[in-house]
Every structure is written in structure tokens, then in C-alpha cells.
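Heads up, the chain below is alone and in the form predicted on its own; it's given as C-alpha cells.
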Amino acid sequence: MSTETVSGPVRPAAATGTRSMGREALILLVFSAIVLSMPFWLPLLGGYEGLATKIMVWAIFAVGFDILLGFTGLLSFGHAAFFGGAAYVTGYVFRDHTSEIIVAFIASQLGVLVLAAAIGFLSLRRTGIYFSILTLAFAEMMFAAALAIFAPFTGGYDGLTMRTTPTLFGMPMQGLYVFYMGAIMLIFGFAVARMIKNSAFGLMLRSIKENPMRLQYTGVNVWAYKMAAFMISAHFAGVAGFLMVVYEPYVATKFLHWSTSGEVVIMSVIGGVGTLFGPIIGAGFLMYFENVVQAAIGEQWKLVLGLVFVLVVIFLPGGFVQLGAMIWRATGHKVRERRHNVPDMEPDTQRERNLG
């Protein structure tokens, strides 16, 4: 055998690996630029220092909430669990033993860790609508919890509140540093979720999305992969909560509420579910139209982001991201299609067993 017939299918191989590479590193790069420089730019458009802090936060959680619903397939409306748990833990550690950020997100990642490998060791037993309600549960649950057994320590219905200023190595961490440091973590954090994406760990999960039953039957042990998507997705929420504590020193029982996790919800599906760009758009949509266009119109914005909602459901399935698809192939590019679907029920027992 020859050198060229065996070096020759391996060239191709190598140059579609080093493109696929460059394009990754000019996508991390693009968006990098455009999340560093929001502070300069958001204001244009009637923004504020303070919201580009607040979409840092939304956009942590809503990539994280990606990997689990857009991934897996999994429907979470208990994310406010982990969201609301890291800041409680974080304002605990603020208020009663150091004001250093690096202890409290260790501290609150623990926690987080624990409790999603506790509720999902629980709700992941069930599929579809019954692991949707059940992760609600748990979370209002916790939310219970803390507005009565474990008041004394969350503060009730009066939330947390710190007097000390979170610190960095005894640096002061207000304003723009806060704003950085969630960029940062945000570009980190996206960068691993497209690693996630275009791993043989991400093909896996979108298998399991598309049909959980026909991987079992190969062998595939379904249930540790929605663990680890699970405890992942968690990880993200518990970020977005540390990241808000530190931001604003109070700790709300909002966050532990089921509207908390129907944001995110709104927010991927709005963005467009499955592309992790999307629900970083709709993080960014929403907190604008909570802090900016309700300055405009009032209390009347609720109605006009449900009309939005509802729009966005029945004609774009794929949220602005695909408004922006439809977009670039009018302008006669061509577009990779997509499905948009987001299956949240076992495949019909009886058909497999026919196709089987």
C-alpha cells in the first residue's frame, strides 16, 4: 500500500478538524467582543450598568437550563431550586462569616452539587410531564421551607440581607468589576457548553432527546447521562444565583419561587431552544423588557410580552433564532435546517416494539 493511499483520507479528516477549530475559536471570539463591550453599547439602546450585570446573571442560568431542556429534552420547572439554594448559601456566608466571593462559591456550589444530585436522584426515576411536576415540587417545596421551618436562618418572607461588601482578595467587587466578573464567567461558561455540544457526551444527550427508549435497548445507561445533564444544568443555575448575591447583596424569596424557573423557561424558548445562543438572546430580551420597556409603557408590558410569547410559539418554534435563519436565507445564504421540537414524553411502547 502506498503512502498516498493512506495518507490521503486522512488530509481531508485533519482539514475539516482544524476549520471546525477555527470556526469555534471565531465564534468564542465574536461573542466574547460582543459581551465584553455590553457596558458601552447597552446604554445606546436605554440600557444601564446594572441590567448588562443582570443579563450576565439571566444568561448563566439560561445556558445551563440549554444544556438540560434543548440538549436532553427535559422540561425543569424546579430550576429555581439551585438558582434561589446558591443564594441563600452564598448571602448566608456573606452575612455570618466572611465577605471573600471565592468561599462563598465554593460553599454554594457544594451545596448546589448536593441538592441536584438529590432531587435529580428523585425526579429523573419519572419522564415527561411527571418529571416536570416533580421538579416543581421539590422547589416550591424549598420554597416553603424557607418562608417557615428554616426562617431563622433565611430570614423569611424579609429575605437576606448583607451590610458587608463582597470582595475579591479584599478587593471591593461592585459595579463593573461584578459586571466582568460574570462576563467572564459567562464566556467560560459558554465556551464549555459548546464543547458539550460537539462532544461524543453532547451527541448522547440529543440522542436521548430524540429517543431515550431505543438507547436503552442498545445498552445505554439513559439515566446517568440526564443525571449528569441534570447536575450540570444545576451547576449553571447555582453560578447565576451566586453571581446575583454578589451583585446585590440581599438574597429575595423570589428566587426560591416557580416564577423564577418559568423566566428561564420563557427566556430559552423565546431565544430558541437547543442553540444556546437563543437562550442568551432571550435572557438578554427579557431583562430589557422588564427593566427598560416597562419604564415605557408601565404595568402593561406583562401583556405585551405574553402576546410576544404567545407569537413566538406559534410562528417561530425556533425562537429569534430562527427569525435570524430566516433572515440570512432571504438574503440567498443558505441555512442548515433544524428540528424545533422538544419532546417531553417516552416514545409509544408498542411502536418500538413493532419496530424492534
Second form
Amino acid sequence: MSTETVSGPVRPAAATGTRSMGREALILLVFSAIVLSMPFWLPLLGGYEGLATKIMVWAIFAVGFDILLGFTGLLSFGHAAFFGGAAYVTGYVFRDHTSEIIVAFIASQLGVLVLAAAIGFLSLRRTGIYFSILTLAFAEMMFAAALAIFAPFTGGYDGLTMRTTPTLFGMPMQGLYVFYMGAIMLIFGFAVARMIKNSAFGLMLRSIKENPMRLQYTGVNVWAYKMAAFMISAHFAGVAGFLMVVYEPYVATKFLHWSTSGEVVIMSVIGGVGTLFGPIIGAGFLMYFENVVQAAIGEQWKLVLGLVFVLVVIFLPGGFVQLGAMIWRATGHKVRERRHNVPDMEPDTQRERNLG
Amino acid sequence: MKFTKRNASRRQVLKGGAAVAGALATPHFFVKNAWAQGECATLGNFPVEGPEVVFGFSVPKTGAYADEGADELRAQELAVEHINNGGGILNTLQPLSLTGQGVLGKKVTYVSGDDQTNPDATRQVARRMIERDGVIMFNGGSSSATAVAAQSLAQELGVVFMNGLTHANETTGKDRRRYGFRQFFNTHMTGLALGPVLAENYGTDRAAFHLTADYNWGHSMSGSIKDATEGEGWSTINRVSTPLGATDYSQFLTAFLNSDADVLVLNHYGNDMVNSVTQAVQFGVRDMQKNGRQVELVVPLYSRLMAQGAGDNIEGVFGTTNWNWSLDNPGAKAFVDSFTDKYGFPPSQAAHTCYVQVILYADACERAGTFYAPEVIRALEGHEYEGDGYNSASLYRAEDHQSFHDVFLVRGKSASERASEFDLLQIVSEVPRSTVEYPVDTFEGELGDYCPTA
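Starting from the form predicted on its own, produce the coordinates for the form predicted in complex with the partner chain.
Let us now look at the entire complex, which starts with that chain.
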């Protein structure tokens, strides 16, 4: 077994045997079932079709963000730049060129690629709080530019309006079509994130979170790994921004605002950072609260939401996922302890050396 | 590494193929009215089933225009009450098909939501009301940015949007939509009404400095005032944009003080206007001489709610308003009396426009004999009516869905002139509809189809 992994291609998930493969498949299957059936069960909770689509958008954003925050331990406060940037590119394509979403998708991802390379290159020179501030600064610069010098192109505070109905090979994409497209993207994105989590690459990211300096000393190019994680999560944000505009052919300046970055951070924190499920649950919760609960409690909804955050952060630092684990344990089940990075490294150190 | 080799059997292939085909077809089953018959393939929440019909009210409950939003919601509740039970302008509106027993035999209920004066939030709220609560139309809002966003969504989803307070030209100009109607006047009409009066009172050689709320309404307002005053011989020194919801205007006011301008135009609304006027007065703008003449303040769009907030600071300041509760005509009286009975104070212009819009929509359904949107829209287009609170008849122009009616030139009353705490605006003149009616080709725009864009 061990000789095989050392010499063979780097595929730890496969290396730990078919049982783990089966488990992965089961997780993905259950996840897909829950997501795809959302239009059936969400209305029972007071939701509706558009809300389901919006949850898809934010869930994709949050999963990507977890790769950066949860795996790599980098807190970006500027992911609105990628969400909003992709949204604007998509908007321009729809307004001025074509309603074909494939063209818009490719264009928006190319836009994110350039943007993320530039912002990542400059921001990742610093770590910790300085990294957060740099990303925030870049996103806020984009927001300010969208309102000032680029206002003739972005529509300023009014945003970008268009009369386009997005199409896929000529078929109009609206309502549940957009939902299912978003759902498939989320499932795909979730699968990719799980794969990253179980790969040597993901292990490197988690090691960076644990102790970047030690890795640096062993000759690992930490910066390159961080950059890769940053780019990947930026693309998730870009996909979400693209999907947002397909869902509603309108680009709000707010997409670039720091509050959009803040929202995804909040989703991750209240859901459970680093768990992939958590941020998705967080996204669902926040969207549900902002739309359904808001209507029920009237003007004071922002106050109540603030209170929920405070309570979660104080009593459930592990987010809703921790709550789930607590309930599971309280009902007499055995909880598998959250895997720490260090014990995990034991069987994999060999491989890393090969990688480095 | 070893993978077991598996050959798919024919049965498995068939099973898989069927599953894929089913999955691909799935969306068809759930897209509402995907195979419906009629003029339009899909259409909002038509037909209305059951004994009730739901209206949606999307108003700002938080943010710079929250006061307007609260008053709009009061008026909307009152409108629903009157449609169901009679009263209010149902006693004065001519022609009228409503009977005071609901619409088309159905009782009207409503849902509401917070648009946060934010276009993105507006669309979210509207989506919720349309998709979950099944509203047949929606109404409200106190910003042109949200109005434009709501109208586009209305056109996409095939649900009529009766605009609330929105004053930018774009709403019925560049961004007009078949599914959107506006009773409120616009900045172009304000310019037509205000320009001559400013020239008459302040002279024809003034230099103006604009502070402008930085979104479509502010720019529209500033542009219209610039055109109107320059037509009277004024010059425009500068037009500075201020962020929506700003609380500190000192840096902008300093720029005005350092300029050669002798008239300060505040293109602000709601709390923004209350803040900017108050700070301008604190800066001593109203007691100041520049270029050897008294510095003047102009607030192009006035409302009683703002006047309440600004207090004595607006004494003698000119502006325009769509409607005021002190008007003396049967329609205005009927509305003001029932509103005051219910809430204990008179309604604002924001309340009036929402009230009228809701009732006119309901009446159009009754006249059309259906909730089917294209027919309701046709019933509203070119509709001329009386008794909605004005001294003369009003018209929904078919080509751009702008309503034309008298507008009012007002100035702030001094403390000694006020008869009550709500008596803040003196109507200087009623500007007749003919003065503010402009050719339809003044603004370019396209209404779009009677069927939703889909």
C-alpha cells in the first residue's frame, strides 16, 4: 500500500480504498438529492422558486469561499470583487452582445481569471489581517470606481439594466431552468471541493493553515498553493456572480460592495467554517432569513438577524454544523471527532515530499 | 490500483437513458403555465383562483426613505379597505366601475415587504411576493432606482407594477415598461413648473450650484432644473453628486461657499434633504450675501414629511409637489378625511400616489372584466379620470404610461403662518396640466410587449 502511493499518482482518496470512494459517492448522492428536490420542500417552509435559485447562487459562493477560509485559513474580505466583476461581465455580454449564457459564462470566468490573478498576486504578499485588509481595499476600490469613473458603464447606483432573457442554445433560461442549472453547478462545485479536500493538494492547503512556516522550511512553495486556492475560490465566486445575472438580468452595484463580501463571511461562520456543508447551510439560512423571516417580523428584522449572529458566534463557534453534532451526540450517537490536520498528516507525509 | 471491469448490460443502459431523459424533462413540469393557452404563453399569477385576490406592497421600511415607506403602507392598507368596503375616493372617482365589494367579486388581501430603497432588495421582495404569495400586482417604493428595477421585473414576470413615489424621467422615459404605470409627476414637469417662478422671484442672471443625490432620480432632477433655469438665463456653476443616505454635507456645502454661485439647489429627498437643508442653514447659507445679492435655496421636490423634518429651515424655500393634503376638492377631501380618521394625521404625497395607484388598478380590472394583465393594461392606457384628488381631470398617457395632472408650486411656511403641525407647505400656484404636459418624444424609450418578455 505505502510503496504504491509513493510511486503512483497522487490520489489519496483512492489510496484509502474503495470504502472511502463509496462513502464519497453516498455523500454526493444524498447532497444531490437534497439540492435537486429543493423546489419541492422549500415551499413547505414558506420559501419559493426564486429563493431556491438565490440559495444556489450563494451556496456556490460560500463553498468556494470555504476552500480559501476553511481549508487554507485565508480570510478574504474582497470576494465581492469577483462576484460583482463576473456579474458585470455577464451583464455586458447580455446587454450588448448575445443572450447565450455559454458565451457569458466563458467571458465572466476569463474576467475573474485576470482579476483574481492581479488581486491575488498583490494581496498574497501579506498574511493574516493584512491580507484581509488588502483584499478589502481592492474590492472597495472597484466599488468606488464603479460609482465614479466607470459610472457611465456600470450605471452607478442604478446598476445595469437590460431587457435580455438569457438563453441556452436558443432556449430561454428562466424560473426552474435557472434553478436546475444552479443546482447542477452547486453539486459539481461541491464535488470539486470534496475532491480538493481529500486530495494531497487539499492536505497541503490545510497544512498551510496549520503552520505555513514549517512548510516553507521544508521547501514547499507556500505562495503557489495559496495563490491556487485563491484563484479557485475566486472562480467559485465568479460562477455565483454569473448565475446571479442569469437568474435576474440585472446587475446591482451592491454586488461589489463590502457587505457582499461580509455576507459570505457571515454565512461561512454561522454555518461552520471548513466543513463545506456548513457554509451551504449558512447561505440557505441567511437567504431564508432575509426573505421569508423578514416578511414575518417587519422593520426589526435586521436587529433580530444581528442577535442570531451574536448568539451563534458566542455559543456555537463551530456554527450550525456544531449544533448538529451536539444534537447527534445528545441523542446517544457516536460522533467522529473532527479530523485535525496534524494526525492526518501521518500517512501522507511521504507523498508530500514527492509533491514538494 | 485495481478497478473491477464492468460491462453495462442493455437493461442498465436503457434504465440510465430513461433516467436522464426524465431528469431533463423535469423542469417542464414545474414551469408555471408552461403550456397555457392564450395571447401570452406565461403570465404572472393569472388566473386568480379562490375567493381572494392578493396585492403586494413593496415599500422602504428601513433606510433614507423609511418615513415615506411607512406612510405609503398606511395608504395602501386604506386603499384595500376602500376597495373591499367602499369609501374614500370611491365616492368621487369618475368614471368608476368598482362597487366597494372587492374586485371582480373577489376580496382583496395584501402582503408587504421591505425594499430597503435598494434595487437588488426590491427585486428580491417582489420575487417573494410574486412567486410565493401569488400577488396579481404590486405597488410602492419611494425611489426611482427601485422603480426602474421593479418595472423590469414586472415586465419579465408579467405582473403589473403600479409605481409609488418615483420622480425621475427615466421611469416613464428611457426605462418605461409595458407593465409599469406612474401616477407621480417627473423632474421634467418640475422644471417646467419651477423655472419661470424662480426667474420671476430671483431674477434671470443667477448662478446655481447643485448638490445631487447620486442615483437616477438625482441626476434626472439636476438635469431638468439645469435645463429649465438656463432657459431663463441662469448659469450652472457646478453639479456635485452626494451619496444616497449621506449624513454629513459639510464638504459639499464648503464647495458651494467657495464658488461663485448664489443659488443652492438641493436635489435631495427624504432624510437626505432634511440633513442637507439643516446643515446648509447651519452654515449660514440663508443669511448670506454673494455677488451682492441674497443667497437663495431651492428644493425642487418637496414633501410634507420632509418639511416636518426640516422645520423652520425651509421657510420661504420654493419647490414642487405632486399633491398636498390641503387641496380643496372632493377627491382630496374624501381621501384626507378617511386617512385622518384612521391614523390621526393627514397623508403625504407618497401616500396619495400609492393610494390612487392601487384603486386605479383595481378599477381597471373591473372595467376590463378580468385580471388578465394585457387587458388590464389596455384599460389603463389612455384612461382619463377625475376625482382622484385634483381639481381637474388626469390622464394615463398610453405611449409612455405617465399620468398627467396639475402639479403644485409650494414654499415652506413660517412658524406664524401654520394652522397646525402638518400645515407646512403653502401652495403658491396650481400649475395646470397643460403647462406640464410635454410631447411624448421628449424622451426616448420603448414600452415593450403586452406579453412578458419571456
